[in-house]
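So this first bit is one chain, no partners, the form predicted alone, shown in structure tokens.
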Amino acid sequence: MNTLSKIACLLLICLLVACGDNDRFGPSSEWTIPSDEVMDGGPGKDGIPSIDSPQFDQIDDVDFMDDEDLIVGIVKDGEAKAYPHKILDWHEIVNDKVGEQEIALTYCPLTGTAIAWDRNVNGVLTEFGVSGKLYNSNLIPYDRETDSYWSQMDLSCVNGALLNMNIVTHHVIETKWQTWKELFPDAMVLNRATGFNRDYSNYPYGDYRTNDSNLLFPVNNDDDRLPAKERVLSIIGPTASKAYSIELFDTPKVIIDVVDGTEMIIIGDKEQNILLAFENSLDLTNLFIAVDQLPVVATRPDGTKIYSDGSIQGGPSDGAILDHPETFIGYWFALGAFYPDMEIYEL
């Protein structure tokens, strides 16, 4: 074999190896989800850059938000931070610290889901990045310590060294800018000094948020019990899950319900664009909504006041904090795809 033939042969081998890696979509061949349903989103690994050194402003210094714009908020150890959708749409992951907690705020604009992840994984502090892959149209982050792939809505590692490990999540509050300002007037807000050149005034997906027929990627279960892009709060239990549409809360309401054997308090108001769920571990009853008195979201006749982070002031449970179930808000089509047995609450 002459030198030219040897070079051609080596190039062919390299090409075949590269193709094999692309087909595999990750650091290992074993997946907990159907590998043939893992889609290439287009930009490639880190093509959508995570924000790893986030910068923040005081609320009074924010000039790029309208009252109806959505934000995702996190409250830890007395510190409140808000992450605007306008920025998350372009970056999808923010590696940050809130209070004493190291978190990664993961956000998928295609499924409308925002979930805060603990960055201490298997005893090691890591960052998360955007893999460029999707499952059921939903974000697949990867951790930069082991290069394992994780499914955002499945809340678990689906490929790599940490296969089958569940992610630890932290409570988020998703609401509109006007409501957030009333809830946490002293909060810090992620600003546009991200280090990247993006037009944060421009939504990058056209009419995607409002067009039910506009799904950019396929899902494996077409559940038409609700409109595809209807925003719903999902409560995910160990063996059962349940969905609460924002449309139920055309007037302010408190719903007491049972999900997977646990009594829940669901508080919502479509006008304020707020929808929250707490475990009713204190056996609170006779609640009524009070979102017109923010930052209080619900009260009882005995003086009990519930705040959006689950803390209680007044009444016999003064000083207590309600636990949060595993929950997140998202578009119905994605919840129906990931949780085909999900029950839908009806008044």
Second form
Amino acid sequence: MNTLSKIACLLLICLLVACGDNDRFGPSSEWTIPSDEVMDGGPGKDGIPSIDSPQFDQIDDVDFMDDEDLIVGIVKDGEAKAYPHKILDWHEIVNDKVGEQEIALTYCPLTGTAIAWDRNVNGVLTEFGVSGKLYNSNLIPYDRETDSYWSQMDLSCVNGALLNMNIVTHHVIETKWQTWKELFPDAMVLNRATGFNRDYSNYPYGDYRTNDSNLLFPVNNDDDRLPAKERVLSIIGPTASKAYSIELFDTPKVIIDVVDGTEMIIIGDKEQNILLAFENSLDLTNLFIAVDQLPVVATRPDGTKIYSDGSIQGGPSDGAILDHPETFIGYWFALGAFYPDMEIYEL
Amino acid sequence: MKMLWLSLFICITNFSVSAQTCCTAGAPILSGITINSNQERNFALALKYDYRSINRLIQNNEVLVNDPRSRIGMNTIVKASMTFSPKWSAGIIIPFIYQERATISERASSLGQGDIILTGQYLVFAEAFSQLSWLASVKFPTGKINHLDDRSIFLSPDMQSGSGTFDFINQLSFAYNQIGGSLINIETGVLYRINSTNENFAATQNSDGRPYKFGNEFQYIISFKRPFTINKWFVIPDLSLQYRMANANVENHTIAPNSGGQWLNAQVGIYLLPKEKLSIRPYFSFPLYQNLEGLQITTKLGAGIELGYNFSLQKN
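Okay, that's the form predicted alone, but what's the structure of the form predicted together with the partner chain?
Once more the chain from above appears, this time first in line as the rest of the complex follows.
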């Protein structure tokens, strides 16, 4: 083979490799959700910047939070971190590591949903960014490794190389600042040194959180069984899902219920602004709400104490940890749109 | 004769401060609306190129840094107008709009014809040194409104070339020439634009789309001009100030939280008149004050050039 032929072969190989890469990672028009219901929110891809090098403070050093402000907390391997809504409203995604777990905390201000995603996707560590697209008013993150687009509330890849793949999630605790401080007084808190100067004291969406008639983007299923902006805990099972409104818990209580064939423990208190769900794998009965004894959230007469991360101390199950179902909190209108068959728990 | 023509020229030049913030859908083409000559059977052609760097991120009136976004807008506007009688004239404006939205990971763009505007003007009065004109315009939904991104998703309404709506523009302008016997000329006017709602933005065969409305807006404009002669060339430097107040956009029948506000812009230009019927005007514009609702990316600098050709169809 002469030199010219070798160069031609080399160029051909380069061309094939380049074409292969494009096919694998290039933009695709194939969506698993109706593409004409995917909306361009306006700022563009990464126009809302994710936080990729988060900085944290100790709770005692935090001076920008009010007691009623909401946070999203993650507890892994003995490490607890809190992510204030005040910051998440402006960035929507934080790429971070909690304990030994690489996670991306995804948060959609328009649907009020915070879900922690595993950043190991298909065996590769990735970061997530904000695509600028919305489906049913909900965040569509994209992974920076394959440029695939994912639906936050559908928990799956909806466009790109990883089409149809499901995301692995990690449990979060969403509550108000005052409650979080009692749950995890040693937690670290995401601070405002994000690398972007934003007015974190200012909520960027006006009265959106409380105005039921204020939906910036349409959804494909208007479900008026509950007020649109009611905060609801959802439990998503493989074949069925169920909703628990925060209004059920105007007096604190523990609910034992079955969702998609699995018995669940739901603990809530509207005053403390906390809603938790655990799989009742230990067949615990006779549970009492204990949010007046935080960080304990429930107790049994036999001395069993259940904590917000599912860990148990005392009683016959001492040292056990309750598993979490697939669960997240969100505005009802969005849950009703994504999960039209979602059952609503009623007292 | 040349001085007479010069006076006429000053009368027919338009308010030229542009109105664009972050979107097209008609906003930048407001600057193309012209107060025409009151000379009967006068015909004017104009071609304007306008470039805007839209990369100032503002929250209320504070400029924020570290914005990953930048945008540019490049508009070419073709305008023709005809004066039918001493009182009445009419014109047409055809814009072509290019927009680009860039972030650290994406570059989306759109290029297409914008919405066409038809204008009619009535000269309320004209005296030796002053004139008052009323101008009414209708913007027709002729612009391209189905620009998609590289994943076949509709770009946002402010990235489309048109708005898909009939909009109405009312303008009243007063011009006073040779103030106090000087060569300084002043034009001042108000403009109000009423936008309607596109009920089916991004509609497809399978989807009804969603309602979208750009906010109505008010403008007050004042402009100063003074002619000079340099080596037998007429030149007319001009300075314009524009106050603009826009209501918030309405999206899905909900007030869009980060839209609307107040702008005070300045524009500096110079008319070069190399030939009797031809004018060339380079200009640049910049904001003096911006107080916007919420967080918005808005114009930092603008520049452009206008070519005008003006002739009479009347037989001498």
